[in-house]
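Below sits a lone chain in structure tokens, taken as the form predicted alone.
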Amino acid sequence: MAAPSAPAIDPVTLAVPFFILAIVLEIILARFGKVKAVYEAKDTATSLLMGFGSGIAGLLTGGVVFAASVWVYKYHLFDIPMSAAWAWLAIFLLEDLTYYWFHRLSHERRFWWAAHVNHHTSQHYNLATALRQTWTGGTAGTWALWLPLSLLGFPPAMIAIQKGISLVYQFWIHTEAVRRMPVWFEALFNTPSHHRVHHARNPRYLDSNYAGILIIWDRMFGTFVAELDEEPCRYGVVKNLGDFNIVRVAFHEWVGIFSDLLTARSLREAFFYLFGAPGWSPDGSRQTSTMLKAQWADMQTAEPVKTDPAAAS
């Protein structure tokens, strides 16, 4: 059997001109009041520079990732042909499920949150935000979650193509210009409405809607939260950075982890600073998303007026 080669088709590279044109069109339509979209020059520039840097980082680590996939594929359990329609349906479902767990891990464990948090640092939600991608995802190692697909027998090129298709799909859901899709579409697929919730820092919405393409995984695993018209999404992270320093955007959480490790008084504390929930602290003086949501829920019970504990952050 010939060694698997790198994919001849890269959906993300092919879609880059479309990404740029769509962003320009959204800016123009928003300027004339035709769609809802807020752009801030420095924020947009930060998103575009993060996207460019992510591409460079991908070139530096992509070879290692693909080589690991090829090595695992040598021991594959089944021969799955790229020419079969059923194989593409299977990789679509399995890759999307893998993405769900990757995305959930990237929010719920601090080490991987450090590589993902930059995508959430914009306080605006527009198509440019979709390009605010990680510089450290490859070195954080979450790509290993896709290796079992190679072990099953999916050719690495096939996996890479499907991952690209997923990323291209997720571009268009980073917008406020689309309010709701048809009910059946909202029930099955990730949409702008569902993903706005994912990017919101309101306690009601924290750590939800991890879907890539199919929202069914969130519905199955209990992480789905619907967008409510009476509670508009506020974007960013719980404690926003307050500037557009691109180095800080890319690395601030890694710096925070390093600083915390220097203060750790035991291996247990060091472990939880690395792999605990973002916001974990030995004495509970910081707030995790679970704590924020519980505090918010208690306030709903105690007060008729809905108050958001993160509003002053």
The other form holds:
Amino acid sequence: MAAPSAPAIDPVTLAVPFFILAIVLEIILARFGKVKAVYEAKDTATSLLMGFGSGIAGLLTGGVVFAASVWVYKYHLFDIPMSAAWAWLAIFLLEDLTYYWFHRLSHERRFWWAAHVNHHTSQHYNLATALRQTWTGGTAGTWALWLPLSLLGFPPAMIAIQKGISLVYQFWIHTEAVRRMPVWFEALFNTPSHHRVHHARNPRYLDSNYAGILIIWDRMFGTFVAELDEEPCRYGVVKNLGDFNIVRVAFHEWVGIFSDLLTARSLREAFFYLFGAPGWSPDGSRQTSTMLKAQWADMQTAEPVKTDPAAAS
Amino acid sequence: MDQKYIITQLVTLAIVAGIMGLVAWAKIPRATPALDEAEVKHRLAEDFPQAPLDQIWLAIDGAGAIARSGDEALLLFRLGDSYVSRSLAWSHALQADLIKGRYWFKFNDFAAPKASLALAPDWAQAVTGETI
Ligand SMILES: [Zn+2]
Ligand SMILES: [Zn+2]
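Can you switch from the form predicted alone and show the form predicted in complex with its partner chain instead?
Next comes the full complex, and the chain you just saw is listed first.
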């Protein structure tokens, strides 16, 4: 067996010039009214600097993550050749399924939400928002979810390449410039419309559309929510940040966890502060997304649906 | 850390600066007209759907508002071209510091530690008789 090596190609590095060009185009086209896109200067700076910092953070933990993948691969169950087309199809599906559960965990459990929340802190949804990436993902350990793929026998380089392809795919869907893709595409793939819903803080849209490339997982596991034209997405998190400070963007939920742990009165409370749903509190004085959705549903039955186009502003 | 890496990072930062310049030139943020009472009610109802509003005080620059809902104060303040909301105890809201014409409210929340509103000096007193 040849020693597994680092991937010869990194899709993310290769795509960086395309990312820059696409952002520049989106801004210019929006400037001339050709596409819908909203950019606010400080918000954009925050997104881009989060992306820049994420690259540095990834460099620090990336080696450990790849080494873990190589170590697990030593015990792999099957020999999966990188040269076989079926192997690429298999890794495409399995990596995307892994991504779905990683992403779902990252929203539904606070410890991992703390690492992912920064991606959702912008009240805007444009291509720059896509680059608002985590600084603490490596530390949060969610990369371990991909280790079973190494154990199965997918070469670590193959997994790394597919993870890169997924990240690159997810860049272009962060836009309001595309309203809907063709029906067959919307049915199968994650799209700007589906991911807008994922970034929305409207109670109706919370905790949905965790897909990476294929939207089929959300449809299979019951987390799919379609975007409704009559309910425009309001972007951001349930409690939006008070300023554009990137340190706050990167670490606010970690600080929140830490200060809650200091007040925990039992191990049980400490456990739920760490691994409960975001918004969990011992006395129910804060709201989880499940509570917010239930409250919203109650109000819908109490009064007829009222949609206001001004909500889009 | 080799030289090539440092150069790559500097080039990346230069590109970030370039995009910032482009955004400044394009001027494509959301419009931020001065808030009126209806808009404040609409936005607070999104974030605090079950809180009845007893009274609203608009900031004089139209960039925010404070509302009383029983023992709670609900704040709405502009951030860039968007808005952020928070609640705090009404009694705490009355202790806001007045600095250069702006009232500073503290939230005990690392995600949004404080916010300021340009309120009329007698904003609470005028209506409730309470002293600030
Ligand atoms: Zn997410
Ligand atoms: Zn996203």
